[in-house]
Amino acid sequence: MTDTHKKSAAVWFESLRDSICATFEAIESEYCHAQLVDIEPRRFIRKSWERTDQVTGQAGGGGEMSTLKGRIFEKVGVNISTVYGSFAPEFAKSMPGAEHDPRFFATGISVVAHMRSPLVPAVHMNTRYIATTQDWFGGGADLNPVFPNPDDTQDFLIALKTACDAHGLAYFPKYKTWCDEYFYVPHRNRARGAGGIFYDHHNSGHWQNDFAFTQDVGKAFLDIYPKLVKRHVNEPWTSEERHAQLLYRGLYAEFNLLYDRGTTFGLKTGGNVEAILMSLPPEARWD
């Protein structure tokens, strides 16, 4: 790993954040469903945070939250962070390359969108670069509809497959299966969503190729998800469908709090709690 690699990755995640926020704000301004006319369109509010390393007590980087709560996007967060320091001894044992040298660097982007319409799928995307004495990329994207739509799922998966195939024909089947296995809620005996890709510890030995792959995952998400939002944003929904949406959000919250690696990593490394829990929905039900 080099400082150039670290800077290049951090700059890319920031630029992807800017592109996603601009695209989502355009949708928020352009579209106004008849059931949402009383809600004004909103723009992202950005909030920076700084981190103090838990082990050294020194400055340890930070990040920036971008949150929009509007009429189309009930709650969407697009967060970036670049943090560094040393892992606590117990956590270091679980991180590749950190058992004997706990120093680390991590930078990435995380996107979670919870929509007002229960007919527009929620979505999650994150990509990241982590360096210890080893380094790797990780992340992915997955679609989270209340009512799965075969066309939406197929188009979402095709977009991700295209991004994967440009770098290796084995990537998509491997990372799609990993997604299906990872985003599973054992105590509910069901998947969290409709699928996508998930990858971690991705290091082919060619940093630029791996970086290009991670960039293409972000670009694929930016291309396909707004199309799915626009496809359904004007469809009317019922109170029963809204109720089903709130119940589904409960399942989503359970996974993120109990099983999500990103949540664990953020909390174990002294990240900003507000940013870490950004993924939770604005409203949910359990009944």
The other form holds:
There are 2 protein chains.
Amino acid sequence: MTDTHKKSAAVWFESLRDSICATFEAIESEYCHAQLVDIEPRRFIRKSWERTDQVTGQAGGGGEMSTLKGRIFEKVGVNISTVYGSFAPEFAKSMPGAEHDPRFFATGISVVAHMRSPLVPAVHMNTRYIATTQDWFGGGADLNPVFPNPDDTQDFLIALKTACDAHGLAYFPKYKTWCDEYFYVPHRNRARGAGGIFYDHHNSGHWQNDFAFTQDVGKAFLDIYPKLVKRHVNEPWTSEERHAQLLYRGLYAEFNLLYDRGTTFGLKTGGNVEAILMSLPPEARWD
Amino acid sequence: MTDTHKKSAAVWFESLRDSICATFEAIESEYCHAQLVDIEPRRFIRKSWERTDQVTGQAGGGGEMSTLKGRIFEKVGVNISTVYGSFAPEFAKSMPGAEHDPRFFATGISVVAHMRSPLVPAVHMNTRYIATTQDWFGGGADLNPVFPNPDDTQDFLIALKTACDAHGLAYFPKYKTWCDEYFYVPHRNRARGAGGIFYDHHNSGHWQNDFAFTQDVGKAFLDIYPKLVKRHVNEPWTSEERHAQLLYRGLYAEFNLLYDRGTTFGLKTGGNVEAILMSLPPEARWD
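Now the other one: the form predicted together with a further copy of the same chain, given that the block above is the form predicted on its own.
The next block holds the full complex; its first chain is the one shown before.
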């Protein structure tokens, strides 16, 4: 990897963040619903944070959180970060290319949207570029409906498949299966969501192709998710459906706190707590 | 340990369960409040479960959940269980006395009360007796107020100190410190609750004394917690206080899912999911 690669990836994630926030804000201001009329539409609020590397004690980059708590989007976070420094010795062992040189660079975007309507699926999207003595892309996107809708699931998966297929026909089957496996909640004996793709350590040997693939995943998300929101945003819902949504969010919180590697690693190693916990639902129930 | 010890401990936990449920039900039916008048008082519902030992494939005991979701008690669970079998090899290594003989017996009670009023502290109490080739008692009780009240905290701690002091003057300082350490939430840089006691591997060499100590912890809880409930149950609260309670419960859920050894061990090794997750709050927020 080169400094140009790092810079290009970071610039892309920032630009994708801007596009996602603009698109979500447009939906937030343009759509309403009888059940939402008492709630003001809101805009994203940005908050930046800086990081001190735990190992070097030096400046270690930072990030920017964009959060909107509004009418259509009950709570949505669009976080970007670009961080660098040295992995702690224990962690370095588990990271490719860091066994003998713990220095790293990581840049990425993370999106989690929890919607007011139980009929509009929640969503998660995260892509990142990581460089040690090796480098790779990782990430994915997964749909998290309370009531899975076959058309939504299919359209979401087709969008991701199209992004995958443009770069390698083996990608979609592999990364869809990885998503199903990763977002499984064993103690509930069920998946967290309706599916998507999950990939990591993605390095085909062609940086530009891999970068284009990760860009296409972001673009596919930016295209399909707003369509699914608009498809269901005007549908009325019942208090029973809202209740089911709050219980589903309990499952979502359980997954993130018990199993999600990013959450547990971040919280246990001094990451930015507010940015990490952005993923947790605004309201959840365990009856 | 002898079969008489195991039987005596199990009988005690069952009897303590009956006393706690009766006391809580009396509060639930006798107290009300202008802000609660629309909610019906409720009674405990009991549900038993049986366990198949993962290693032996044989019957491995079971338990009984008692749950009340009511007016004063928004959600309270009083669970007892008596289980036996063989620890999985990996787990046996970490359990005293099970290194060379993985057979075990465990009996205990677990109580978690999440209250409607944000001015009435939530509470957690759990005591247990475990036998491998060694045997010991463990457990504790801790107060979980949204708004810590120095009088409540002091009265709660004095009750537990009295129970401790009757059996050993070293117990309270040691077990209070252990509680403070155990219920610390590092990523929030704060304690989960206002304090209490936590003990484990408690074996003084005098089984009857240790059993009496654990009984006294249960009795102290049964005496002091209802007093604290009655002290605050008639106080009106604001929507801001309720909101603070829901955020506090987010912290409570984070602790249980990220750090609590019982929860994570139980969920990851095929315990009774419903009984384990009884501890999670009925409603929580992450703003």
